[in-house]
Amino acid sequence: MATRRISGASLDHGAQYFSVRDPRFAALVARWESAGLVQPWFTAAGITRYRGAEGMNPVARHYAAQLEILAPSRVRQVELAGPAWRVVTDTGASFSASALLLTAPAPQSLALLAPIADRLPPPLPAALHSIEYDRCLALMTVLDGPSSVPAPGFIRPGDSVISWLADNFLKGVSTRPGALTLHATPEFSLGHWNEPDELCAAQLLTAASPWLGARVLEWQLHRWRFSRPTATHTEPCLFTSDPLPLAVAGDAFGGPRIEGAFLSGIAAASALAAVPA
């Protein structure tokens, strides 16, 4: 759920809308939708899509607001420090708990595990790795003028370049019109992904041209390399009480979706509070 200002425009540029399927996350969402978070976008084979009212990325600040959030710091390990977890930063900062929840992509709650994996219950780190993502270059587009994308905003065009494009300002997102989001496919991001940036996006624009109605005046890629879940794990999150407690969670395993990512996040809550204080 991400969201960039680029000249102006607001474009979305990863998840572009989510869908309700689970009435835990149904009462959710309405309370998002009377709060103003959400609004529906458009309805396709019966089923409604949902977008953040002023872009997806403050439907997640929302939630953070109420958090400590440490920023930008980068976590370098994570230790067993006798009954308790130790958290270490690049500033070298460290931080103590009971409890440990990860919710980054498996690889690099992998990586993080790693100098403690021989501790762990075998069957945790072997259901991590066998978790795998497709990757995404994503590119973000501004006009001088509206797009040719038509209403709602939203287009698969099929081909085996992009997968899907998206014009911010008929979805409501960008008050400035032509901001374009597209993702490419994962065969094309693959195969492009060490390619410098201006080659993959003329390539991109190239293949978007007959949506793009005007002129480019700016562009930006930003490259998902852990983008959408291919091989997820069955269960909604992973726990383990040895020798700590510890939750891993997200969209690899509540199922690859924003509703995934919510429900799993319920799943590793609930383990987590049954924990004895």
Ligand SMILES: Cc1cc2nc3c(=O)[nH]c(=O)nc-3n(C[C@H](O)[C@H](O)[C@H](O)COP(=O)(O)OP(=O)(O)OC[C@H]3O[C@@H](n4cnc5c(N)ncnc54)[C@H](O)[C@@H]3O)c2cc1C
Second form
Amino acid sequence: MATRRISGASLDHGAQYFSVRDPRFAALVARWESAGLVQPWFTAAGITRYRGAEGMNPVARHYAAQLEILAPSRVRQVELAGPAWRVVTDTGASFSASALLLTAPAPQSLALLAPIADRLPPPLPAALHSIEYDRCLALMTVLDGPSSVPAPGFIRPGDSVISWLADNFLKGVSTRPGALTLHATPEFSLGHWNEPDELCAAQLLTAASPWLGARVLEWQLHRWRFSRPTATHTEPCLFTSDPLPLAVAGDAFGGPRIEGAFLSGIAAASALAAVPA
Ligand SMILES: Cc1cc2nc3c(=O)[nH]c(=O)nc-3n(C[C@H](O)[C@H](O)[C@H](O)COP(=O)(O)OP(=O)(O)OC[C@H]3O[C@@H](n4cnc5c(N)ncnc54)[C@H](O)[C@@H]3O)c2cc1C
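Let's see the other form, the form predicted together with this ligand, since the form predicted on its own is already up.
Following is the full complex, with the preceding chain placed first.
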């Protein structure tokens, strides 16, 4: 759920919208909607797609307001230290806890657990190992005028280069017109992953030319290495209490979307809450 500001424009460059199927997520989204955080964007095939009122990022920021977040620390190491987990960050800080919850993309959680994998029940690392992700090259573009994207602000071109093109102004996220997000297809993203930004951007902008409608002033490219899990695990999270309580969650378990990540988080929380103190 990522929003970037470029020259006065706001652009969602990760998740573009979310839908709601599970009543537990529906209850949360209803609260977000009353708080003015999210609103319906469009409805297709009877399913409403929601957007962040001011982009996706403020939704996550609001939801995390009561948490102590040590960003931009990155977890570098996870250890079994006697009766407790120890987590070490790249700033050298270390934390001890009786239980551990990992919600990074599966390959990153697996890398953190690798040094202690032989102390875990074999199915847990094996399950993480089996999860793979598509990549996505995301291009954010600021134009010198309105784009040619029709209301309500998106196109799925259906070609081999661009899977999704959104106008963040028509969407209601950017106050500046001509703020486009382009997502390359998984095939294009994989094939062009190691090319310089300029080359990727030129090809994406050429493919997007029918919908640009104005001159490109500026662009930025973001590489989502773990964009979407290509196959999700059947359980809503992984959990073990041997040798210490550990839950692994994320959209690779609950389903490859925001709602799936939420449901996986709920499952992991329930498993951890049931651990005897
Ligand atoms: C381009 C794109 C388009 C998408 N479009 C949609 C959409 O339209 N609708 C929809 O519902 N979903 C969409 N999704 C999917 C949606 O964004 C994900 O399902 C959801 O964000 C997954 O949440 P998560 O918490 O499981 O993982 P993430 O959101 O990936 O969060 C994992 C976090 O772990 C952090 N992390 C990793 N390693 C470490 C470490 N060592 N230390 C500390 N932190 C670490 C990462 O920085 C990241 O913040 C899209 C995703 C992408 C990339």
